[in-house]
Structures are given as structure tokens and as C-alpha cells.
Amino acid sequence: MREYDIVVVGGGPAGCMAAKYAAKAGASTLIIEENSAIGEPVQCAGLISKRAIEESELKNIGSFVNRELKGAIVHSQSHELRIESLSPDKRAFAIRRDIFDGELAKAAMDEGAELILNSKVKHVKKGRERKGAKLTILAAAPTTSTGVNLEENGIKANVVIGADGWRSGIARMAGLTVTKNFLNCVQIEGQYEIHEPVADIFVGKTIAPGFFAWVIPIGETTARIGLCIDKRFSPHPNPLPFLKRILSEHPIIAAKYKGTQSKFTAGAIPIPTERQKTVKTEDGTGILLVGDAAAQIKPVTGGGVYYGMKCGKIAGEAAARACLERNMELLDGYEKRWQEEIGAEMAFGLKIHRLRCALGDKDFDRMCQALSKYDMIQRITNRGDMDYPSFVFHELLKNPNIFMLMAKSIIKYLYAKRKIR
């Protein structure tokens, strides 16, 4: 039976990230992924910010973007909000996830961590030795490429990273908290007439309840169309007819779409908790969640690529403290890193995602026409960050226009916490 330090169960962008800093810092790692192969299947819209490439260490970038985004505008029924950003430090990027992925997890093996495919991890059991407690992995995989049988051997390690996505059965095993609350999404990629390198976002109830639809360039005459809703609010559970309904009928996206599909994707996005602890320690193991796992991602716009990175280097380096020094209690350490750093940010996108929620496609129209004013484009053009949208949130809520159409919502948004809850 092979023994680490620290087994990482999950491949994305979090895991492989916590894998690099448990290796960088000394200690024995593995990564077990239960798919063929890193990246797949894709299961994102692929779009990410400066910040989030130069947050994965990343060099050769040529080799994952597809095209560099110069802004957005955000279509409500009878009005669109133009965003562009004059600073290339705020440009988005329209990556390939798949080969993303395969990146980061070449550079967590070259710091020596392993990596194991195919393999699905079955369960995590606590057992006492003599040098102390043990957690052994069970995965179900006939035969790794070292010719090791998981199935009858087991891996023991002393902490287990669970970066194992939104169903995560780490979590399950430990007893820790996972939301029970989704983002249902889908998308395709196919031929789409572009005029120029922008983000297409579509925000209205009878477009995408509870969240929005997109169209994101990725070639000269190519996007991926898809959209997310939250089935607490939609007539329809499914996110299909959604996306089925705006390629053949809304007036912007039926009429540049060519009806040819190349890709579909489908997958769910977690809505964070307030309350979510993502560290167990018992008898000299500990057990982490990271990324989807751990709820990691912004509530304003799903994304959770940066967020899974930047808490996966956290989690890495407790883990290898924790283990090096024998001493679990070092992993609690982790929990209060991540919050500070982006607990905040999470908390205000979850009151904000609760009025998205609650608001009818009028609203939508004259809060777009009302930001649609100079001063405030200026504002969101200067403050505006994808990976912290609280920024222009603030910022807005400075002008007295804004801030009175937003308290007329507030009834709106009290139904919606309460159901939200």
C-alpha cells in the first residue's frame, strides 16, 4: 500500500494548484482524477481574467486562449449597457479549459507531485497505526499505469484534499457541509456572426431565471452560447428549453446564430452557504475542500477558476505545514486564509445574486437605462473587476438615481433571501 502525505482528489484548476504548493513546500502528493484525462469533460464557459492567468503561474498562454475580450454589453429587453475597458490589465481571455487544466496539472507534477487517472475515489476510512492515525482511499480503477490495483491496495495519506467539484463525495465522506443549492447551466459552441471582440451577457427572467445567458467569441466567427438559471426561481427545472428558445427566437441571438453545434456542455455551478466549514481535523488527519468543492466562486457571475486557484495554494501550503510539522491543528489555518481573502467578496455576491433573483425583466430595463448614463459608464469602466465585482457594486450605489432604484427592490430582495435560504 502506497503512503503520502497529502492525496488531492480532483484535477481542475484547484486541486492541481493545491497539489503544486503541497509538493513546492516537500511534501509527498498525489492527485487522483476519476475522468480519462485533465480538463475533461469541459464543463465552463471558459472565460477568465488577466489576473486569474497570471494567478495560475501559467507561461506559454498562447497554447489555452482562444481571444482576448475587450469588454461586454449587457442586453435587457429594450436597453443595452456597453462596458469596454481601455486597460488591458482588465481585458478577459476565452480560454480552452481543457488544455488550461492540462497546464496547471503538468506544473503540479514538475514540483513532484503524482498523478493517477481513471479512478474514482470509493471511500476515506480513519484507521489507527503505529506511527499514528491514517486515512486510506479506496478508489475504483482496475489498474493504475504503475500497475498498482487501488481497488485492493488502497493509498493512505495523512490529509486528503477534496477538490472533487459541486457533488463532492469528500465531503460526503467527512460529514462537512455541501450546498445544497445550484446553478443549473448549459452551453454549445457553434458558428455565430461577430463584429467585434465583446461579451454578449442577456439578463431578464424569461431569458435566464436567476441568472443570465452569454455569447462569448472564441474565433473569428465562432461563440459559445449558453446560459445558467436558478430552478428556485424558473418555471422550468431544466436549462435547456432556456437555451433552446433564445437560439431560435431572441431577436439578437437567433438572428447571428448560424444553427450549427460543434460542442455541448452541461453542468451546475454552487451556490455558497453563509455558513460553510471546509476543514475536519480528527486524530492526527485532516480533510480540506477547495474550489467547486468548497463553494469557492462568485455568486455574480459563477466563475470560480480564480477563486479555486487562489484558495488551492492556500489549502497546498496548510496541508504541507500541517503534515510536516505533525501537527493537524496547522489546517484550521486554511479556513481563515480563505475568508480573508475572499469571504467578503463571496457574502456580497450572494446578496446581489438574491436580488438578481427577485428582479422582473422591467427592472432589468431601467437599471441598465439608468447605468446606461455617462457617469456611470465612467464609474464601471474605472472601478469594474470581474473577480471582485463588489467594487463597482459600491461604487454605483453612490449615485442617490441608483441607490433609490435599488431600494425600490428591497421588498423584492427580502422574498428572495427568505426563499433563497
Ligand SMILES: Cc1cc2nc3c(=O)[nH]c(=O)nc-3n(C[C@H](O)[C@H](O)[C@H](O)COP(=O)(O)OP(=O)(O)OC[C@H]3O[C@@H](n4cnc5c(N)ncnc54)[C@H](O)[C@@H]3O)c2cc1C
Second form
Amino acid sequence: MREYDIVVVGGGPAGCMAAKYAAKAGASTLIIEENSAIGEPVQCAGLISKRAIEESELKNIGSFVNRELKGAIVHSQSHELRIESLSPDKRAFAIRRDIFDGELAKAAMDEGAELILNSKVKHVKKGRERKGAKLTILAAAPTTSTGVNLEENGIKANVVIGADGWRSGIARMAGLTVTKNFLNCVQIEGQYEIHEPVADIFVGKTIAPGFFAWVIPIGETTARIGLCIDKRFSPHPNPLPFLKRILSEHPIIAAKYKGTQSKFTAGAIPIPTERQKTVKTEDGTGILLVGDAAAQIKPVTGGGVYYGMKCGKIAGEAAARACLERNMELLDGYEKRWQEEIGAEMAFGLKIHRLRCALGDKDFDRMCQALSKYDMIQRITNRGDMDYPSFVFHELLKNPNIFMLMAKSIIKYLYAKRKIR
Ligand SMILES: Cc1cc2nc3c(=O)[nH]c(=O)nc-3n(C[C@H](O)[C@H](O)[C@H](O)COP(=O)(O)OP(=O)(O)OC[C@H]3O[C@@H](n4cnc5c(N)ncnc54)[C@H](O)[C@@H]3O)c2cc1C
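The structure above corresponds to the form predicted on its own; please give the structure of the form predicted in complex with the ligand next.
Okay, now the whole complex, with that chain kicking things off.
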């Protein structure tokens, strides 16, 4: 039976980055991916920051960037808020996730990680060996190209990194369920009238309850159009009727959308909780969760690529150290480090998300109107950061008008907090 120090389940951005950093640190590392190609099927709007591109450490940016975007326009029912960044450092990029993820996997393999495709991990079980305990990873797959029968024999490892996305079977197998709440999302690509390279964001309970809709230009005449809903605040749990409605009835979207559709995708984004547990150690073995499997996403925007890669690096390094030093207690350092890096931001984002869930269309209008004032726009432009949005929210609360608006929403927020955990 083949043995590795570390098996990473899932070849998305979090898993590839974890594998890259584990292999780089000297641990024998294998990625097991259930799909036949890395990065497919795509379930993402592909909007990431320049910082996220830097975090990816990929050089051939032109191969996966669709378009550079200079800002965003937030539309409420009767107002719009234009946030444009003059600094190239704050720009965002629409990317092709299939190519991006493929490049991340190649980078992991360049560091020595191995990859098995077409193999869905079904079971992780602990067994005792002569040299100590090991995890056996069994996957539903016939004999692979490398000659390993994963179904019968499995693969052994000291550490399993569950980077298997929002449905994470590894989290369930390890008893590490991190969240029960998800945003339900749908998206299409279609022909769209585009005047400038900005992302359009549409807020409102009637448009996308508990979240927002987006139009992201990816070419001169093509855009990704999608939305997510938080079903706890929606009259029904399916986001598709909301998408159909904005495509046919929204005054801006329906006027610009040309009716052609391709690449329909439906997926989910985990909503983190305050009680995340992402490490389990037992008898000299360890299981870590990373990326969507650990609900490491930004609750304000739903973005998970940047945090997934960032936490993947920490997970890969911690797992390699634990294996090489034969000390599984070192794995606890992973949870401590990722919490230090993004825990406060996620907790603050969660509060903003709850507040947003409680707001009605008129509240969004008032908010957009108040924020449209020149000094507010300046603050948003100067301090706004799509990866760390709490900076700008703290800044905005210094304005008495915004503070009063938020204060009025507190009652709704408290009501929302009672309704959701
Ligand atoms: C509609 C939509 C739009 C989004 N837009 C954005 C955006 O614009 N920007 C952004 O940053 N984020 C966005 N996200 C979130 C982003 O896609 C995720 O946060 C990100 O993909 C998480 O990366 P990951 O590596 O943790 O998981 P994933 O990318 O989901 O990768 C998990 C991998 O594990 C594999 N896998 C699962 N189970 C098994 C198993 N048992 N055995 C083997 N392999 C398995 C899967 O096939 C998959 O390849 C969006 C999400 C959705 C649904």
C-alpha cells in the first residue's frame, strides 16, 4: 500500500496551496481529486483582488485573467454608489477559475506533490501499524493510472487535509462540522451591454434576500450574472427564480442582458460560525480542514479564494512540520495561526452579514444615499479593501449620519441575531 506523510482531499485553491506548501517543506504529499480535471466544473464568479493574485504566486497571469476591473457600482432600488479605485493596487480581476486552479495544481506538483484525479474519497479510517497509527484513505475509483487500487487497498497517511469544499465529507467523517448554514448561489454567463470595466452589485431583499446579485464583465460583451441568497431570510430556498426575475425584469439588468446564456452554475458558499473547529488529532494522526471545508470565506462578499489559499499555506506548513517532527500537537498551531490572520475579519463580516439580512430595500436605499456623499466615497476609496472590508466599515461608522443609520438597524439586527445562529 502506498504511504504519504500527507494526503490532501480536493484540488481547489485551498487544497493545491496546502499541498504545495507541505511538499515544499519536505513532506511526501498526495492530492486526491474526484473530478477528471482540476478546476472543473467551475462554481465561481471569479472576482479576486490583486492581493489574491499575488497570494497565488502564479506568474503567467495573462493565462487566467479575463479582465481587470477598476471598481464597482452598488445599486440599491433607487440609488447607486460608485466605488472606483485610482490605485492599481486596489483593482480587482475577473479570472477563469478552471485555468487558475489548474495552474495552482501544477505549482504544487512542481514542488513535488503528486496528484490522482477521478477518485472520490469515501472513507478515512484510523488503523494501528507497527510504527504507530495511520489514516487509511479509501476512494471510490478503479485502479488509477499509477496502478493503485484506492477502493480496496487505499492509501496511508499521517495527516489528511480536508480541502473538499463546502460539502466536506472529511469534516463529517472527522466529526468537525463547522457550519450548518450556506448561501445558495446561481450564475450564468451571457451577452451583456458593457460600458466600462466595473462590477455591478445589486442589493435588496426583493433582488437577493440576505446577499446580493452581481454582473461581472469578462469580455467586451460578455458578463457573469449571478446571485446568492440566504435562505433563512428568503420566501423560498431556491435562488433560480430570483435570477430569472432579474434577467427579465430588473430595470438595469434586463435592459442590458441580451438573452443568450451559457455556463449555468449552481453552488453554495458556507457561512462561518463563531464555533469553528478545524483540527482533530488522535493517536499520532491528524485531520485538518481548509478553505470552504472550514468555511474560511468573507461573509460580506462570499469570496473564498484568497482566504482558502492563505489558510492552505498555513495548513500545509503545519502538517509538514507535524509529520517531520512526529508531533501531531503542532497541528493545533494551524487553527491558532489562521484565526490570528482572518478570524477577527470573519467575525466582523458575520455581524455585517446579519445586519444585511435584516435590512429592507428602503434601508439599503438610505444607506447608499448616505454613502454617496463626497467625503464618504473618499473614505471608501481610500480605506476600502475587498479582502478586509472591516477597515472601511469601521471608518464609515465614524460619520454620525452613518452611525445613526446603523443604530436604527440595530433592532432589526438583534431580531436577525435571534433568528440565525
Ligand atoms: C456562484 C459562486 C460564485 C463565487 N464567486 C466567488 C468570487 O467571485 N470570488 C471568490 O473569491 N470566491 C467566490 N466563490 C467562492 C469560491 O468559489 C470558493 O470559496 C473556493 O472555490 C473555495 O476553494 P476550496 O479549495 O476550499 O474548495 P473548492 O474550490 O470547492 O475545491 C474543492 C475540491 O474538492 C473536490 N472534492 C470534494 N469532495 C471530494 C472527495 N470526497 N474526494 C476527492 N475530491 C473531492 C472537489 O471536486 C473540488 O475540486 C463563489 C462561489 C460560488 C458558489
